[in-house]
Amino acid sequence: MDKKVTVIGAGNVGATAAQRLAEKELCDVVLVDIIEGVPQGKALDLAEAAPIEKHDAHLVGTNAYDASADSDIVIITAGIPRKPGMSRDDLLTTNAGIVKKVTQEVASRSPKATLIIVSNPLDAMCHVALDASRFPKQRVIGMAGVLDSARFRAFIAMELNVSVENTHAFVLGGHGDTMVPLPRYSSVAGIPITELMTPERIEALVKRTRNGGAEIVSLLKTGSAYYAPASAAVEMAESILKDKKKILPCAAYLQGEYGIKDLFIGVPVKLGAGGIEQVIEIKLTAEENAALQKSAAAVQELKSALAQLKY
């Protein structure tokens, strides 16, 4: 493969991402833990499942960073996971200073690299590693918007009896409870959702949404959602890989565009060889602005708390 792809972190979420690049075939994959023994035995465990699932990407587990050198893509999945009764704000100090650690491990071997960032709270810790990896912002991209949408689309599909894949559907602000899901610009073939459900119906799959990770957590006990997190970050490493300049809403550092600015958010953006090639701006509602204003103020707080931690 002419593409490396460096996986920081060997839980759940970092090997299924793992899995998920290796079976699409888009590049070799390393994978990188501290654990001894599990991130060698994960990849070891893959490349045997390769013969079965018919690839050839080239899988290494280690626990030094040496071998993630000239990474295309760094994926950052390290981290405590939430648990039960847990905030992703809750994460913040342990989080920030594991995510600048390796953050900087991986930017002095893979200068050109585009990272990407999953761990929790999602906005807070794009701007630990913004700061850690000293990348133009365009390479600095947060994993949320897509698996935000992701989950509202699974449930307009389950709502409405209809394939997923002709579900579409936009979220944007942070990754949390302040999250704004766009029933107006979300549609099924086309048809907007405002004209298939009523707005108590569509107000509750929207709570559901901002709900979606908090509702897995309940049911695991033990941990948080891995599939669809590793296949979100997945989709937007293929755009880059593959220079597909596909539209996504993913965690971008705003300067200026929503009125907002200096600040990671989630909104529509074209990824490409280059990260963030363009922020597209769609117009809001004077009521969407606002939520999406409030869930700018809110990732802030984050930002600023973390601007009192030493970490």
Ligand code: APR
Given for the second form:
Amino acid sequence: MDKKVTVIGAGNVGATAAQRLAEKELCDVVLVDIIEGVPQGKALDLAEAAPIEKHDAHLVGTNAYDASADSDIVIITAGIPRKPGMSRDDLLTTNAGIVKKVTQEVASRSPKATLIIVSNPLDAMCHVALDASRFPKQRVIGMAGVLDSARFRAFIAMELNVSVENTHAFVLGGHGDTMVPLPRYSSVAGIPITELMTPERIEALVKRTRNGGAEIVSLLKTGSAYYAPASAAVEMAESILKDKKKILPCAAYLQGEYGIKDLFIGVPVKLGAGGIEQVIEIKLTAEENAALQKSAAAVQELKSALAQLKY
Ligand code: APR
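Moving on from the form predicted alone, kindly provide the form predicted in complex with the ligand as a structure.
Next comes the full complex, this chain leading.
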């Protein structure tokens, strides 16, 4: 393939992302993990599925970084996932150290890559990756909104018994309890959901979306969601690799947009070959804006906590 994507972390999210990238034949894939044998074993297993899945993506698993050189995209999933009772923020100290180290390793070998951050707490890890890579803000992007809006879309489709393909949804803000699902901008075949459901049902779906990650954690008990997070990261990667210029909600480093400065926060962006090619500013109601600012305050708190940490 003429494109290369490195996935750091060959755990649940990383290995699933590698599988989707290869099976969509988007690129060659380098899978890196700290555990000896795991990335090698998973890459080989995926390569052995290739004749059946009918793709020619080349897969390499490794504990070193040399094979990652000159990647177009690096997806960072390294870190520890949540266990029941933990919030994403409980992962801060451990994952900050891991994300800093792996970002330095990949940034020096792939100076032109776009980084897609998946490790949690997402918005804080984006700050760590931006600092550690010294990449321009357009090339450090957090995966959150695509996942949160996919969850909202799935719940809308279940509620109305319609195809998920007919659903569109928008979720702004941080990837946490303060995320801001926007029913006004969520629709089924172009019809706003506010025309199709009672305010009470919409509120119930919004609440379930906000709690979507925790719902999976409480069911799995030993880890957090990975099928949908991997799909979301791969949708972002595809838009960049193919220069599709999709408008997707992603965590972007804002410098004044939406009245927010020097913070990663989930907003609609245009994703193309240059990474974030545009931050789309949509008009928010006073209530929506207040929710977004509250979400930004929560991200600011984590950013300040990071500044106090030695990692
Ligand atoms: N370098 C490379 N890989 C590492 C490092 C490191 N320094 N530290 C940990 N890892 C690897 C682990 O060995 C493990 O294989 O990261 C992988 C994480 O995989 P899982 O434990 O299966 O976690 P996963 O469910 O994939 O979640 C990863 O994404 O959604 C977020 O909150 C989630 O932060 C978590 C991350």
